[in-house]
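Only one chain is given next, in structure tokens, and it is the form predicted alone.
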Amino acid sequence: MTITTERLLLRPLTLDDAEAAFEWTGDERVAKYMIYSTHESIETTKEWLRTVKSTDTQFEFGFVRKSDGKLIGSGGIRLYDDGFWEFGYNFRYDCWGMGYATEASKAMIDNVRSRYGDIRLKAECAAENTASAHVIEKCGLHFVSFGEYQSYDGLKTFRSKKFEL
């Protein structure tokens, strides 16, 4: 499945994307608030890419900038047992502040709405990550509570802001 926006092409990730994806997964600035720790090698990124799969209730995408065909980020949206769809995103550092996260998130949300109708949404980000909180709010969600999340390897713990719509 692919989705086209004004500036982006959202498409499935493949193992061939490892080099481009390592540009953000291996960047400490990008991984700072993420649930994964900074990838130490392109092999770690390849291992991650081997696990990325879409289903009927989980859609994963690579975000390709249409102007130059460059893979600049990734993200997804999936349905949880509580009936909420949760979305997330991750972009190269040099692409921050350009509206790509909002554009990609709105496209993923619209795609799920077109398939499933009226849906409930949630998102969560590190409380210190004000830029990500702003993206979530631009997608129509509102703050509901503080929480906490940990990285997959347990090395990082974050106070978080939870949003819903």
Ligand SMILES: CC(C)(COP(=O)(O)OP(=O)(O)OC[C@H]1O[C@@H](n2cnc3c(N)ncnc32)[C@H](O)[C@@H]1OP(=O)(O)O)[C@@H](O)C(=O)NCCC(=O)NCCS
Contents of the next structure:
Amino acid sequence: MTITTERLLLRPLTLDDAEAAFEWTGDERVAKYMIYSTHESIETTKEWLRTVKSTDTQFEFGFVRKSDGKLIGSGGIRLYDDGFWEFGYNFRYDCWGMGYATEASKAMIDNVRSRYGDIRLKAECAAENTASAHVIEKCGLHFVSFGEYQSYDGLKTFRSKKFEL
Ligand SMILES: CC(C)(COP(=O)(O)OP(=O)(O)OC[C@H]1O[C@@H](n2cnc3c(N)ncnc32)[C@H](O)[C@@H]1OP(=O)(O)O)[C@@H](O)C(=O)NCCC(=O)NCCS
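Return the structure block for the form predicted together with the named molecule; the form predicted alone was the one displayed.
Let's see the whole complex now, leading with the same chain.
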């Protein structure tokens, strides 16, 4: 499945994306608040790309900048057992601050709405991650509580902000 926005093409990720994706998965500034740890080599990025999959209740995308055809980020939206859809994203460092995360997130949300109608949405970010909180709020969600989440490897624990719509 692909989605087109004003500046982005959202499309499935493939193993061929490893080199472009490693530009952010290997960047500690991007991984800082993510549940993955910075990829130490492109092999880790390839392993991740081999596991990425979309289903009827989980949509994962690579975000391609239409102007130059470059893959500049990735993200997804999925349905959880609590009935809420949750979305997330990360972008190449030199592409921050240009509204891409908001544009991609709104497109993912609209796409799920067009398939499933009224949906409940949630999102969570590190309490310190002001940019991400701002993206979430620009997508219409509001703060509901503080929480905590851990990285996959259990090495990082973050105080978080939880949002809902
Ligand atoms: C979070 C992230 C995706 C934001 O991407 P982005 O494309 O820069 O986001 P946008 O430009 O759509 O919106 C960011 C908003 O936050 C604001 N912002 C950015 N840094 C900020 C800061 N330090 N303090 C306050 N606001 C900030 C921007 O001004 C912008 O708001 P505006 O459009 O009203 O000006 C990007 O920084 C990233 O990839 N970070 C690393 C991965 C990550 O943390 N992902 C989220 C995990 S929950």
